[in-house]
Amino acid sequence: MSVNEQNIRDIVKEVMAKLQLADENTGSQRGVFSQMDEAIAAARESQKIIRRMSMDQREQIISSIRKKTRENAEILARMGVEETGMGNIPHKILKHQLVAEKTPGTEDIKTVAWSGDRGLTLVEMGPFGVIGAITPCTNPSETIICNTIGMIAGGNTVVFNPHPAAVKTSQFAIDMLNRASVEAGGPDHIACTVAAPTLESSNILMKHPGIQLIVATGGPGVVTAVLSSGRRGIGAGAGNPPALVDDTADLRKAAEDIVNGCTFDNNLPCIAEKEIVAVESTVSELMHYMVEEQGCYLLSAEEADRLASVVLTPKGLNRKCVGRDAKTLLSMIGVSVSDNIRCITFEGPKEHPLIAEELMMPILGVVRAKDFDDAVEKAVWLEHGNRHSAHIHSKNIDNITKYAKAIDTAILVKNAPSYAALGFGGEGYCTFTIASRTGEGLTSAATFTKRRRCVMSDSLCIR
């Protein structure tokens, strides 16, 4: 898709100076309050519209959030850089639309029924009520339209905490979200946020006596806030995604689909390709392509010392380099390459820095394997018991078949690039909110409701 730069430009400018407005007067933003209490209060009185409409009515409203994120795509994608100073404005259109085409809406909400002698039973999915929802800075807008798509899907209305750092980009998602329900008939706030999220918000959110689910996605830590919070609670966690590569593997091929999907808004999807584990009779041959074909920079031992002292620190990853292209890392351990230059590479052990911590960046260390069975050993190592998401480059249906069980992941993902697994040139739907530590995996509107079962005993059978 082509950007008209300069158009993009003034209504950035536009909305930007309408969302400085907002910061003095929250009541310019539809779903915005000062205080997280009036949110939720807000969000219990839509949620008693919403579940008392059809599931065609919540359709409506659903087809109206996707055509309005279709329309706003390329100003939320250049919001989300601007703001955060991450990722890249093509990749996060990309990310938008796919939000906008794949998230599953009312016809994930199924009834599963039972007849027989005894009588009819249904299990029917009910709505929780008010979520609460956390969101980060690395995908702000594209989870919070995903995850509300879900949840007015199930009948649910959403109360958001998102990251500090994306709140304006947050903000005006929020807004347009109540705008396409309004428009299509539906209530305003469906999805409410506060005017300056903080951890105190996030605290009165995830206590609240109205909020009976909560939904986490980001970090570890604020993963295990969630589940420490007596609430029923849906997390979705780090990842450290490895990509194995056997010797059966076509290895340009390979090599190709891993750096796409390293790459990718700057290794800023959770699922995307972390590092590389390959067995030893394809290094070669994989990082030549690697290099020569697909655009990495090859790194010295000194120079990948270097960037691993600049982007970690001892507090953990230097959040300047989140979420940054390859060239911009580059040139902060004074290194000039072209625009070519997409991806950063160099070999070393498993241990390394680069290798072993989850960057967010387009850096992919490659491991070397004896054999097989070594390099499931060490991609297992690698993935740190996240059970988040993995790949695996192979012909030999008997490699994929161990390395799958014995990762043991939501995601695993075989001889494509990663983003395949939201839908993004593979099958199935889309989300930005995967939950490998609570057990739901990848979520959907299924995923934000209740399991209720009717009973009508020995009535209703008429066979």
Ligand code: NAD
The other form holds:
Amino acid sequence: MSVNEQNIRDIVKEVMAKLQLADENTGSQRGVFSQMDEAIAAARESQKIIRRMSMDQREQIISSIRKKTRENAEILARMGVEETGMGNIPHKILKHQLVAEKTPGTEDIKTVAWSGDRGLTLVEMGPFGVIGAITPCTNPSETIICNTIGMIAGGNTVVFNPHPAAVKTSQFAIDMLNRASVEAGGPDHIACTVAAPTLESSNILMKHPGIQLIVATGGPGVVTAVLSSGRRGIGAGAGNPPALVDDTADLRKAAEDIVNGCTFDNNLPCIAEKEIVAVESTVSELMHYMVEEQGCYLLSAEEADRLASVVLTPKGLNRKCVGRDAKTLLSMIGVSVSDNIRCITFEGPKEHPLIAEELMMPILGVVRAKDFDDAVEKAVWLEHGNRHSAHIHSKNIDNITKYAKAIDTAILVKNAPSYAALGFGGEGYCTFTIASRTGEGLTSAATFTKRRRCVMSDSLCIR
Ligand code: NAD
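Mind sharing the form predicted together with this ligand? What's above is the form predicted alone.
First the chain shown before, then all remaining chains and molecules of the complex.
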């Protein structure tokens, strides 16, 4: 095996970072416990410290987390791709940088006040306590770091039950978060987990009396489990975002934006474009730009059916295909393409399994609609009532408004790639937990707080 200089540099960098992060005394990772009960007890102790800290002290911990996330972005990206086999390193680096820069901290915690003849009333945002968080394998460390920043800003600590397929990456991130806290003068164990997370440990977490709020980020199974747990829960569930293109769109830009969004981290983000619904008059020109300028491979009808039988099994998604790049997916059906191919496309009915299912692969089926109203109807059907994300390319504000009302999603991006919704090439903050099912939308520190009214009657109004 030949090892080039860049490989050696990468390995040395990774080993150095791991050594730096390894616990000097025990060699174990901070925040990782053998039993869920122990993890919750440790997070409870650290929460007692966090809730007594000033907002300024909490902000210092968050600054330290941001710094360490930037420093470790490449390592976390590499680990995520190596462990899960999903996504790609350059895009995962960008995702970590985005989390470090744009996840809201304590500035998100705002007090509301009424003052008048009868005194002063405040509504202040207080911590829940210890939060139980269940995280996906698609954005493992991104979600853990983003959740922790928001939860700490709100005065909570957190116990994670990460996806078993991303356990090493998740534990590495949790260790990093605790080191960031200790270095900034905060407590250890602001984020905890178990050595071997399972569905059983997830159930213990969901039912434990020491947990005051559950935040689940993942597919329909976990969100339903959380909502059936009898506890207060925030559910960030699945999506199947359609990108609608009407006859007023800049079709060349629409093709570029949609393919950029769809191929970002090999289509792993839940907000990413999963299919296109295009008004009839736009289809051939749009697909021309996608194929000729944006690196899309055009499948024949027979290849589309063959690909469907590979990526979807009778039991559901073939996990070996999720988050893989277009070239790898095509090689699975015996089609060899150049490195320039970054996406797969074909025209088909909305019921085609490659279109109707949430695949998390760079496959963009195009559904033809006879007019705008038909396009809206088809897009709403394809979103399956998840109320998660949808996108539109149009210059007609009446059409945009009509679509927004009909599809009623937590996110609607207009004339940009889907990732603009996360503050990447768009305004606004970043999150990797979009609470579509329970309605909080894009979560942030304020989401992880409870409102408390504090009333002073007939005093302290100095107007
Ligand atoms: P997944 O549902 O397989 O797993 C998510 C987490 O839930 C994991 O920790 C898993 O161990 C746990 N889990 C699954 N079923 C469970 C059950 N019955 N009881 C308790 N825990 C359970 O999802 P994934 O493959 O890791 O991630 C992809 C899915 O998550 C996609 O559907 C995607 O749209 C969604 N997602 C949503 C958001 C969002 O913010 N709304 C963000 C990322 C991913």
